[in-house]
Amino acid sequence: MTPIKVVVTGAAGQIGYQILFRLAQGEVFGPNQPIILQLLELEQAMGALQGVVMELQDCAFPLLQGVVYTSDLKTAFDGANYAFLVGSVPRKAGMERSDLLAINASIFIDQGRALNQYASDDVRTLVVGNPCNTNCMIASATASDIPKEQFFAMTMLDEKRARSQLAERLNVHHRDIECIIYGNHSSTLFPDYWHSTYKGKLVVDLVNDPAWLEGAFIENVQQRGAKIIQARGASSAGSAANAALDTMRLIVNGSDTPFSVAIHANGQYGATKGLFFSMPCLSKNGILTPIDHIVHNAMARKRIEITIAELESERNIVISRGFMNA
């Protein structure tokens, strides 16, 4: 079987590091699919990346047919079939959100160009680096020859957080919970508890506590990342890597159960065309089909409007800084 080429950017970082070994084991693309990992890092991180490559070699994974590690975009994206865009600049103390967007815009413009010029025509790209929705929009806009439907931004981590919160409340296993995330991967995201289910039964009926669902539950999901930073002194890494792998696995292998992922919006749920907006999707043969007929009540619509407004604000900042056309 012909090996596939998989790009991971920010490969020496905490999230990238945890992604690599599970990719090499065959978790995403299957136990019979050979893989070549193409790892991108900043020049100053090449020493650390070399150590990661040594570890991959020492694992002697049967499916791992080769490892390319580089700071050169052409080398990293050459012939890529799949890409995990993980590397981005994190927000630091005193940094305005507009500054963060501008810094990361440059990164994702360059990576979008590299995808456009060097990757396979059918490349599937998952953006993990934050702010992932807007970074995905920038990369896809720059990669003008690649269909927008082949770009995705990760909100699976938020979905898993929501499912685990509901499962804990109900004292059940999270595998039987369904909950979809709408909007931006940020503190404005909306976990749609109103349509969430446990074994087909509505969570709102089982919890029977509207104040908790509308208040503490939503806040816990929205603020979970910040709380993890406070607790461990670093941002989510293992859980983010796990969500990224699960998202790509569903994209590649298909899913007849709706899952949360941000895709190129075309007006669904009021999302402005061109934004990358999280909504329920099904997957088949690498093609995602949004479920766009869910009817929301006034509360949910208000929540969705708030997260759309934030995405529009981010887009306007990027446009005003000259990184993308209106």
Ligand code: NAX
Given for the second form:
Amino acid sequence: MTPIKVVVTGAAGQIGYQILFRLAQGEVFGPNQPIILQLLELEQAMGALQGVVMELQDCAFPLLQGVVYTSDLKTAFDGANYAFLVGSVPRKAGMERSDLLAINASIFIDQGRALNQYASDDVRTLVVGNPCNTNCMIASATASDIPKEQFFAMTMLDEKRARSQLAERLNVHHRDIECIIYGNHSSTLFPDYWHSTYKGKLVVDLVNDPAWLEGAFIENVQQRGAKIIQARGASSAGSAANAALDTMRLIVNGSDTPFSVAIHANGQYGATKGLFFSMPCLSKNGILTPIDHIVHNAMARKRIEITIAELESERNIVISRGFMNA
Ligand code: NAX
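Now the other one: the form predicted in complex with the named molecule, given that the block above is the form predicted alone.
And the full complex, kicking off with our chain again.
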């Protein structure tokens, strides 16, 4: 079988370290699919990345046909079939949100351009690096020859957080809970508990505590990342990598149950065309179909409007700084 080429950016970082070994083991693309990893890092992280590559070699993974590691965009994206865009610049103390957006905008413009020029035409790209919805929008807008349907931003970690919170509350197993995330991967995200189910039954009826659902539950999901930083002294890595691998696996292998992922919006749920907005999607043969007919009540609508407004404000900043056309 011809090996597939999989790009991981930010490969020497925390999430990169958690992703690479599982990719090389065949978790996403299956036990028969040979794989070449193409790892992109900043020049200053090349030493650390070399150490990771040595570890990959020491695993002697049967499916791993090669590892390319580089700080050169052309080398990294050459012929890529799949890309995990993980590397980005985190917010530092005193940094304005608009500055953070601007720094990351230039990274995702460069990577969008490299995808356009060097990757395979059918490349599927999952953006993890924050602010992931807007970074994804920028990369996709720059890679103008690649269909927008081949770009995705990750909200699977938020979905899993929501499902496990609800499972804990109901004292049931999280595998039987469905809960979709709408909007931005940020503190405005909306975990739609109104349509959430446990074995087909509505969670709102089972929990029977509207104040908890609208209050602590939503807040716990929105603030979970911050709580992990507080407890661990570092942001989520194992769970983030796990969610990234799961998302790509569902994109590649299909899913006839809905899952959360931010895709190029076309007006669904009021999300302005062009934003990358998380909503329920099904997947078949690498193509996602959004489920666009869920009817939300006034409380849910208000939450959805807030997260759309935040995505729009991020887009306005990017446009006003000249990184994207209106
Ligand atoms: P780390 O700081 O550990 O690693 C990031 C790596 O990216 C670093 O090694 C850095 O050298 C590299 N990098 C920076 N700019 C680069 C560029 N232009 N090209 C190539 N590499 C570059 O962060 P980590 O914990 O791995 O998190 C990575 C990103 O995921 C962050 O933006 C983080 O905010 C985001 N997350 C997104 C989540 C989501 O659900 N969408 C959840 C987890 C995580 O917070």
